[in-house]
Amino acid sequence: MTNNKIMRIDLSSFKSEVYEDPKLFGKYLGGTGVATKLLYDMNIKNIDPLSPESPIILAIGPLNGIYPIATKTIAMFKSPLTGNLGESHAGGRLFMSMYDAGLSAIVIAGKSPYPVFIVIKDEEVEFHRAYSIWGQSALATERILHSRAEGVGKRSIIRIGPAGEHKSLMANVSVDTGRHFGRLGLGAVFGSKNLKAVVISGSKRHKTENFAKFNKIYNKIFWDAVKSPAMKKYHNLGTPQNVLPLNKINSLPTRNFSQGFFENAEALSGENMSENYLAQQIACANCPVGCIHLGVLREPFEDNIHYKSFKIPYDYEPIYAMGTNLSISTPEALLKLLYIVERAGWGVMETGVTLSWATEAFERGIIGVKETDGLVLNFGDFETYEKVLYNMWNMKNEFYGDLNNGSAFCAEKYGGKEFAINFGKNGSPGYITGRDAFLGFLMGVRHSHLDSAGYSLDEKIIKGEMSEDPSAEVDLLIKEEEWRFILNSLTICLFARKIYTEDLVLEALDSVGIHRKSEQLKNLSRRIHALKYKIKIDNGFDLDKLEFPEKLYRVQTGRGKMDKGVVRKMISDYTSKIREIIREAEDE
């Protein structure tokens, strides 16, 4: 049932090839160690992202398409949006195409002399000139190859839209229906390599082994997912139910993390969003939970008699990137904007993060009419942010060639980096609970919230379920990332993280024939750690440059107001951590 085949494709040359590398696989697992590890060996230290050289790595686990929730796909690469390590995830059909192919992971290098996409199937590779989809919206781009039938069996289409094309360093990879590489600038990557689209399926099947272990397992591991707790808000109202809840701890961005209190948030919450304006729900392959929510936009024709009617994903993120932290304060206005990022294909949190920067620094007057072409921003005009989006897709004007190019890129060109909300460059996740999220994108390898969830600390201090220990904090927030390293090995979706515990983690790897002991996931899991800090140090990352950015320290965070003498001593702390822990790494 183990698989350890690894596709690699030069687009300079048009060709390719598979290997197999047991030894790789049967050290890292497979997914983000495996990819990591490919990543670090690959020496990418003095590469320009957007260069030939600069190479794509999509990698599945040992659990993808056996068992219920292992359901993600996991990209590497060097991101062009902070010059160190990239890293995205994304569910939909990927994974399972990829594992009826027979690939664990695949490898794109060099660049076409012309736009081309890539159909793969099975462990054979056809290249197409793209020259009729270039220029195409992300969601043009699957109707038009979805309509070609290109590949075979369950097929997974990845593309990019103009975004990309413009190697816009905040653009993504969408990935069939309302699923993405949605952080750090794939999208880019793709565009630099005139890769329009990647097209995978397999035609092959795969032999269980000892069914009656592997059924006890999938049965245990579905039923949980069905009938837990921890999945029903999933199902239910999905992640926009973490709207209100926010809301009410204050913890829930606002006008560019100005406050945590949002007076529209009823109007955007899970509830609301469900009762009137879910049109479908969905789920990734093999995932029985079906949290991808879509909201339908109605249009007028010009005659305001017909409509036409768009299915649009929403979820908490994007609620809050283009809705909260915008002050926009209809449905309507929201899943309009979300829309014109998803055409284009740019990644919502750091596009709204971006676009947040741009209205205070106009509001304070770094910026002006001049760099707008005369348009005014101010926080919930949603007119006027319809405007900026569509200029920054038809690159106007300077300077929205440069909001493409994130918060950071812009702090840096104009001014204003105390209230570009970024960490280690990329766009904050939608929560200011207090000091311990903060740090968890801060110090977390991919910046995210999804590195170690240092939000569900800030909420257990706030709820009065574990006292403040700044470094007990640090210390959960290290444990809990590395555990998460494990995961995103097996490619397990993190919505799931509490029914994959690590006596199931283990009692499912022996179901397919790999056997290990918890001490071996744990010395993994520091190794893959070690890994992945060298790469962002060898990089730029700079250990002794982290702050978080100014205005925070001014904001009443769910916690209160953050002491900048306590953060830096948390900050210190955590960095001497992962000195140890690559020091480790090394004396191994």
Given for the second form:
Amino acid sequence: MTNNKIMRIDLSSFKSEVYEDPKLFGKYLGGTGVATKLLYDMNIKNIDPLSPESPIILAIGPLNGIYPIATKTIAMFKSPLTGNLGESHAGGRLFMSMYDAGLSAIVIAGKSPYPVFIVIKDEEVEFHRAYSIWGQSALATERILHSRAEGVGKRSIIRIGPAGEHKSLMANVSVDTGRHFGRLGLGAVFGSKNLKAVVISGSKRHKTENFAKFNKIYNKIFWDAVKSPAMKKYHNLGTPQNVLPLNKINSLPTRNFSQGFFENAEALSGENMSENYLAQQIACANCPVGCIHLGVLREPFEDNIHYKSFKIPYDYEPIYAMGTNLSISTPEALLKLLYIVERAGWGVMETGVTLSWATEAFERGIIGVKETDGLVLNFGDFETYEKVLYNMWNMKNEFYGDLNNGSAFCAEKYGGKEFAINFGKNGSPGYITGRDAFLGFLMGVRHSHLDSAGYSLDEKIIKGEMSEDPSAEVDLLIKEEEWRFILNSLTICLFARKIYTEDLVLEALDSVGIHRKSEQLKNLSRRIHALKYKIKIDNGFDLDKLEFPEKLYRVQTGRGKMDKGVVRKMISDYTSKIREIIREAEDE
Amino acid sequence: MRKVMRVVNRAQCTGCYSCMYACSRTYFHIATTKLSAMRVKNYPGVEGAFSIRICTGCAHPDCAAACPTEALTVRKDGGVIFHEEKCIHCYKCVEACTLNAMQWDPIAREPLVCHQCGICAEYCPNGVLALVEVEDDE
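Show the form predicted together with the partner chain, please, the one above being the form predicted alone.
And the full complex, kicking off with our chain again.
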């Protein structure tokens, strides 16, 4: 594949064009690198994230479709949730459909005058009226389009649910089965453009440059993935394998980050979910691991003589967000809540953090039954949470409309900022391991646990495998994040990061005709880091006003209580390093 | 006795397509699912249901019976042999296969014929496919 084709779609005029940009891909490889540069050059500073001008960028990299577990697609946009860099990654079949269509990036801008869905077949684009599916759940939309929208190869169907249509700032975009562009509100951007769904397929096949070399590398990756015990774990228990180990070290967020120990962790553990609720595992295309876990919920209806069953994807983060952090104690209740979130099309992590903020705000009397329309919010009360979600879905009153906008928005309006557990306005991931996890969430470019995985440093320190050293911890976070910019430019699933070592990455790139040296990758990742931060700062991310939510200083993390003075020093150390990275890039 | 392909554990399929990639890679040296002589079909929704359409090497193949030019002939150990020079690109073989296992290369306008080699099974991480021994007339 030439790996440099970009498709631009304008929803205002229903026009599209495809062009090549070898220079851009030559310098930035693909995925996050290319998408960052595209977004940077669009100069989004004065653009409202929900205006027609606001772009949606999808990008894959030069290894997608070729090597196993290069399965992600990067979405880049201006986040309506944070106002700055919007970036979310999803698996599924999307990368494969883009590869089959020969498109390395797709840029969607403009706004349709009425609801539409787009069908991309190779380089052709069809625009279809979507009035009849507007209002349908994210799951129903896929079922309908699967039988309605023909393709020219294996299709990928990405779509929003009612949350995106409402422009909920935490709306996601669902990708195929059980995968999502979950974070930072891409669904609202789709909704603002009247864009319900995109169906992509392609008929192209691309010659392999050097078959012997390709085959050797393919087999190495494939069999490493199939045989490695670490990857087996992702298949067997999946990410929920983390529930019990985190609980054991006081690091499993419980009742809005009040503590790291959840008394019912056993029930929501990967072990119990697998043994008693797992229907099956499924995989992203071209990934032999198969880490997507579908739980099954079986319920009687009509006087208990009929039964219905639902399959619901679950992972560690949804278990934390809608489970432990809301004190939901049974898998049945958890799966029911996840099912509503899945159908509505909210990002599950922000939804959970917002509900946990609301519950604590209710407990403290910051909000009351006047706001909740009579509902009494209590941790652990599954039936009330179910009602809350439907009230949010239906935008029942101003308060439920506000809950659609996430924890930072609500805390700003109603109060309780100190216990709204978000970083850079993005709801926290599920780790209360210690300061490195939080520092990673705060300083990572997309405020994600996947930016720099600080929890993993905390865990090493807890286990005594590494000693405390604030300055070294900051350096390790930056180093990890910058290496991940390379993996994300090649859109390799981060679960395979131990397989895709730097040597293998260089070899794989070489096999597709991209000859790079280690030093060049380092320079590129630094440049990507600088560009991302420049986008953030240009769009209001203020390096001088960075804080952890105050509540976190009072709780016992896995590493114990945090020393505010030390944390402040680490944040300032980190921001100086970011400033230095930006300066270096400007000097170039 | 002869060895032919069977779907032995359909419900264990995760939909990773490693089988289709292996087939295309082996016979066409290309990283794609499109040149595979079999197909993993997926169904919509979170149901995660897959149906695997694979040439089972029938002793009396419908595809060969439907071929008007004898471009497909019965293979001794099951399935068919493709004689490219005789193919008139009529698509009748694909239409005749009740299992929908016979695949089509739309660029060459030719059937993609399974060689009963088992490479797809070798790359299946979940034991869905296997080369199994059957009686000669099965």
